[in-house]
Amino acid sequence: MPLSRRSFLKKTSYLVATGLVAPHIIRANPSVLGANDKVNVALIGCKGMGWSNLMDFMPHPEVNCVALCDIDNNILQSRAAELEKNHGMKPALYGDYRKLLDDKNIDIVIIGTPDHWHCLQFVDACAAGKDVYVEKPIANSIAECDAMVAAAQRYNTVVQVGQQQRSSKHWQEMVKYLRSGQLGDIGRVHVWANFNYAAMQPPVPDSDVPAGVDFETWLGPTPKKTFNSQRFHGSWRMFWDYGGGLLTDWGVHLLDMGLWGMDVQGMPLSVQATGGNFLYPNGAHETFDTMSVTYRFPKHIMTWENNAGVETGPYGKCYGVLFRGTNGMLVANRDDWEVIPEGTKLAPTKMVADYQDHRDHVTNFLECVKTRNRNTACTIENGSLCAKYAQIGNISARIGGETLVYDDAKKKFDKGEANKLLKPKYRSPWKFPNL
C-alpha cells in the first residue's frame, strides 16, 4: 500500500536528520494524495491578496487552513476570528514564519508578503518540504528570481505563481486565436497601465510604529529605516527597497500576457527605458509615474507605458495588452478581448471573461500538488521570466534611460553600472540564499 505524502516526509525526515539522504532528495518522488486526503494549508502574509488567495482554497472540501502568519498582530487576530467564523477552523497564528515553516504536517505554504520578502520566506518553505503557492512578482530583483527558481528545483517543490490570467479561459482562447495566424504578422505587442493608486500623495513624517506591528522583521533583510506610514500596508511597493512600481505590479500580468501571446520564452535581445515622475513630481513614491519601455525582439517589439494617478487609457481601457498585425489588432484586458479588422481583412471577433481565473488557477495548483506535477498553469520558471522582465526595465530606467542587454546564462547587463542592481543587499542577521 503506497505511502501518503504526509508519511513520506515523515519517514524520511530521519534519513534526512542522521545525514543518510541528502535534504532535496526528500521532494523527488512523494507519493500521490488519494482523493479524500486532507491538504493543510497554511498563509504568510494575511492582509491583502495572501488573504484572498487563500479564500479561493476554501471552498474545497479537502482543504484545511491549519496556519497562519503576519508581523501585524492585529490582522492576524482578525483573519483568525474571520476564519473560525466562516469556516470553522482554528489556525495556529505565528509572528515569525520560521516557526510555522517547522510544522512537519503542513502541505502547502501560500506566500502574500510584499515583495523584498518573497525570497527568502520561498527558499525556506522549499527546504522545508511544502509546496508553494508564490504572489507576483516572485522576487524583488533579478537574482532572488534565480535563487526561487533553483530551490523549486533543488527540493522538487510544486509552485503557482499568482499570475492568474494563465488559467483564464478568455486569455487561452486569445493565445489561441493569436497562434492560428488570423492576425497576419505580428509586429507590436503594446501594454499599457494607468492606476490611481500608484502615485501618493506628498510625504507625510515618520511616526511611531503602530501597536502590534513588528516593524523590524517587516523590513527584514531591507535597509533598517524608521517607520512610515506611506512605506508600510499597500504603499510599500512605491518604493524600491520593496516593491517596482506599477512594472512589476501589473505589469508582470499584463507583460506575461505579450509574451504568451507571442510564444516568447527568453530574454529580448535589448530593453531601453525611460521614466520619471512628472504627473505628481511632489508625491512620496520612488517608483515611476511616468513610464515608458521598449523591449526589442527579433521580429516585433514590445513596449509598455504606465501613467501613474490616472485611469483613462486607450480603446476606453485603463490597462490592456494590444497586439498589432498586418490584418488587424487584437485589444485585450480581463473583462473581454476583441479584434478590431484592417478594413475588410478579418471578421470581427469578441470574447468575454468569465471571472473565474483565480478559483480556476488554484484548482489547477490543488491537482498538481496531489499528482506531483510540477507543470503547473504559472511555474517559477515562468514567474521568473515575468519579473525578469519588469526588472530589467526598471533598471534600464533607473540609471539614466540607457539600452541594455541582459544575458540570462551569465546573470550580467552588458554595463556595470547595471549589474549593481541585479542583487540586493541583505541586512545581517538575514542572508541571501546560497543555493
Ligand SMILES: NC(=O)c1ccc[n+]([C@@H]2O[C@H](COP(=O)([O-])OP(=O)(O)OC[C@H]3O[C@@H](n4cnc5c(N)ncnc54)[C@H](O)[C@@H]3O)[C@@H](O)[C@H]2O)c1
Contents of the next structure:
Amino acid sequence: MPLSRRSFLKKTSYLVATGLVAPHIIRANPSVLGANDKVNVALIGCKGMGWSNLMDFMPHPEVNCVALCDIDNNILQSRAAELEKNHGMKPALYGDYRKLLDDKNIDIVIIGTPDHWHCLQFVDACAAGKDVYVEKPIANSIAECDAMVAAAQRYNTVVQVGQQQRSSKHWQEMVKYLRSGQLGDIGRVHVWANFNYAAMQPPVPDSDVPAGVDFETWLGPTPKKTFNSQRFHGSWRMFWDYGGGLLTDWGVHLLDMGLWGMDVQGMPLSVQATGGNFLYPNGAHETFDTMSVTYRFPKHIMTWENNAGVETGPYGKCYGVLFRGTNGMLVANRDDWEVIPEGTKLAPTKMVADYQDHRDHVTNFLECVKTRNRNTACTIENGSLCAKYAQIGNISARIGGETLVYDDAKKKFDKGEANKLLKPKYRSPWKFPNL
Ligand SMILES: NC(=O)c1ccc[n+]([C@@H]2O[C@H](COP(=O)([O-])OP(=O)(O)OC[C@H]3O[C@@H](n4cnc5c(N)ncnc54)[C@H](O)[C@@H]3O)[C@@H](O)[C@H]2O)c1
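The form predicted in complex with the ligand is what I need now, so please give it after the form predicted alone.
First the chain shown before, then all remaining chains and molecules of the complex.
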C-alpha cells in the first residue's frame, strides 16, 4: 500500500533525526496524497491577500486550516476568532513562521506576507517539505527570484504563484486568440496601471510600535528602521526595501499577460526605464509615481506606463494590456477583452470575465498538490520571469534611465551600477538562502 505523504514524512523524519538521510532527500521523494486525505493548510501573513487566499481554500471539504502566523498579534487573534466562528476550526497560532514550519502535519503553506519576506519563508517552507501558494511578486529582487526557483526545483515543491489571472478563462481565451495569428504581426504590447492608493498620502512622523506588533520581525532581513505607519501594513509596497511600487505590484499581473500572450520565455534584448515623482512629489513614497519602461524584443516592443495617485487611463481603463497588430488591436483587463479591427480586416470580438479566477487558481493548485504535478497554472518559473521584468525596469529607472542588457544565464547586467541592485544585503541574523 503506498504511504500517504504525511506518514512518509513522519517515517523519514526519524531518518533525518538520526542523521541517516539529509532533510531535502525527504522532499525529493514525495508521495501522493490519498483521495480522501485531509489537506492541512497553514497561512503566514493574515491581514490582506493571504487571508483572502485562505478563504478560497476553505470551501474545499478536504481543507483543514491547522495554523496561522502573523507578527501582528491583533490580526492573528481576530483572524483566529473569524476562522472559529465561520468555519469551526481552531488553528495553532504562531508569531514565528519557523515554528509553524516545524509542524510535520502541515501539507500546504500560503505566504501572504509583504514582498521582502517571500524568499526566506518560501525557501524554508520548501525545505520543510511543504507545498506553497506564494503571493506575487514572488520576491523583491532578481537574486531572490533565482533562489526561490532553485529551492522549488531542489525540493520538488508544487508551487502556485498568486497570479490568478492565469486561471481566468477570459485571459486564457485571449492568449488563444493572440496565438491564432488573427491580429496579424504584433509590433507593440502596451501595459499600464494607474491607481490611487498609497503614493499620494502625506508623510506622517515616526511613532511607537503599536501594541502587539513585532516590528523587528516585520522588518526581517531589511535595514533597521524606526516604525512609521506609512511604511507598514498595506502601504509598504511604495518603499524600495519592501516592494517596487506599481511596477511590481500590478506590473507582475499585467506584464505576465503581455509575455504570455506573445509566448516570451526569457529576458528581453534590452530594457530602458524613466521614472520620477511628479504627481505627488510630497507623498509618502520612494517608488516612482510616474514611470515609463520599454522592453525590446527581436520583433516587437513591450512598453509599461504607471501613474500612481490617479485612476483614469487609456481606452477608459485605469489598467490594462494592449496588443497592436497589423489587422487590429486587442485591449484587455480583468473585466473583458475586445478586438478593435483595423478597417474591415477582422470581425469585432469581445469576451467578458466570469470573475472566478481566484477560486479556480486555488482549485488548480489543490489538484496539482494531490497528483504531485509541478506544472500548476502559475509555476514558480512563470512568477520569476515577470518579477524579473518588473525588477529590471525599476533598476534601469533607479540608476538614471540607462539602457540595460540583463544576461539571465550569467546573472549580470552589462552595467556595473545596475548589478549593485541585483541582490539585497540581508540584515543579521537573517541569511540570504544558500542553494
Ligand atoms: N494576487 C493578488 O491579486 C494580490 C492582491 C493584493 C496583494 N497581493 C500580494 O499579497 C502580499 C501581501 O499583501 P497585503 O496587501 O495583504 O499586505 P498587508 O501588509 O496587508 O498584510 C501582510 C501581513 O503579513 C504580516 N507579516 C509581515 N511580516 C510577517 C512575518 N515575518 N511573519 C508573519 N507575518 C508577517 C503582516 O503583519 C500582515 O498581517 C504581497 O506580496 C502582495 O503583493 C496579491
